[in-house]
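For reference, the chain that follows is the form predicted on its own, supplied as structure tokens.
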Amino acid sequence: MQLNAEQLKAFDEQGYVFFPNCFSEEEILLMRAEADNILKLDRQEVWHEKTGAPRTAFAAHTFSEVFGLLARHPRLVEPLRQLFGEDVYVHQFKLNAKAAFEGDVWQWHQDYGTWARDDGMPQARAMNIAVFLDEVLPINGALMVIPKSHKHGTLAAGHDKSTTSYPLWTLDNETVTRLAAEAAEPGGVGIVAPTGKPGSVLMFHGNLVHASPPNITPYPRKIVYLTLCAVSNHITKFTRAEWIAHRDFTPIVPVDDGALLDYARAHRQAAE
């Protein structure tokens, strides 16, 4: 999959591009079932909210064949090869769960701020790709982004270790207010919440400011976040666990486009 001229322009100007229906229902059913099983595991990679509800499962692609295929899927890998002009590797893989009634906030932040400060990533030549496993609604903790905020570079941030179970480099209220006001002029929208059906994909710049509110609805919201980095831009500090910030900079070799469907059908036939 390659980005067309309109998508490339939107990414440059707004800092993100959205693809509805990027993955089929059969592919999503496979990944959702796998995600539900992983979030129940007692592993160091699975973090929980203060209530005990699952929050994030790191590095699932290293111990799940299904997510190993997703991490090498051409629909996700090829657009980033196109944007960066070189091969990419997996910097981080997260399965984020906003559990019904218990999913907590993700504060306003930039991902590259963490990658630079904690991991020594030289430049913002890495990107998050969000794959919706559940329907993302305006009411169930949708990701919110501030369009054009990526153009401000890496902003000053404080290290919040207390708000949630996951430490994060966060932006202050004044900065978020200013950026939202700038994004709203002239005739724009200050904050956008991309929503969509399972199988939708959101790609966004490493410096795009984003957050998500708590989920107080009965509707869970699981999203896979695959962070791919240009190989020449690999991290230089190893302060975080390897399963959080990976140290294998081997270029990804994409699988066939139908790899997830082949896996689902092969295992269904085996079960029968």
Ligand SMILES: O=C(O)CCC(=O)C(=O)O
Contents of the next structure:
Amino acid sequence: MQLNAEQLKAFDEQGYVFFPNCFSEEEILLMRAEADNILKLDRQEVWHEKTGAPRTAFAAHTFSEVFGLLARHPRLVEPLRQLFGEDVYVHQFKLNAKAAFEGDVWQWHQDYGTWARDDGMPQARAMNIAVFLDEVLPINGALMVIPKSHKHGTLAAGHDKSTTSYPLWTLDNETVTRLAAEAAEPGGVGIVAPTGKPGSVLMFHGNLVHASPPNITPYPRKIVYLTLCAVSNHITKFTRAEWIAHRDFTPIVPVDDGALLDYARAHRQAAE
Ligand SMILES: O=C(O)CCC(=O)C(=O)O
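I would like to compare: after the form predicted on its own, may I see the structure of the form predicted together with the ligand?
Let's see the whole complex now, leading with the same chain.
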């Protein structure tokens, strides 16, 4: 999959591109069942909210065959190779649960702010690709982004270690207010929450300011965030665990486009 001229323009101007229905129902059923099993595991990569509900499973692509295929999927890898003009590696893999009733806030932040400060990533030549495993609704803790905020480079941030179970370099209210006002200038929208069916995909710039509110609905909202980095831009500081900020900079070799379907069908046959 390659980005067309219109998508490249939208990415440059707005800082994100949204692809509804990027993965089929059959592919999503496979990944959602796998995600539900992983979030129940008792292992160091699975973090919990202060209430005990699962928040994030890191590095699932290293211990789950299904997510190993997703991390090498051409629909995610090819657009980033196109954007960066070189091979990419997996910097981070997160399965964010945002559980029904208990999923907690993600404060306003830029991902590259963390990758630069904590991991010594030289430039914002890495990005998150969000794959919706559940329907993302305006009400169940949707991810919110501030269009065009990626144009501001890396903004001053404070290291918040107490609000949630996950330490994050967060932006202050004044900065968020200013960026949202700028984005709302004639013809624009201050804050956007891309919503959509399971299988939708959102790619966003490493400096795009984003956040999400708690999920107080009965509807879970699972999203996988695959962070791919240009190989020549690999991290230089190793302050975080290897399973949070990976140190294997081997270029990804994409799998076949039908790899998830082949896996689902082979395992269904074996079970019959
Ligand atoms: O899952 C979410 O709602 C937000 C996740 C996020 O902002 C991040 O992983 O950087």
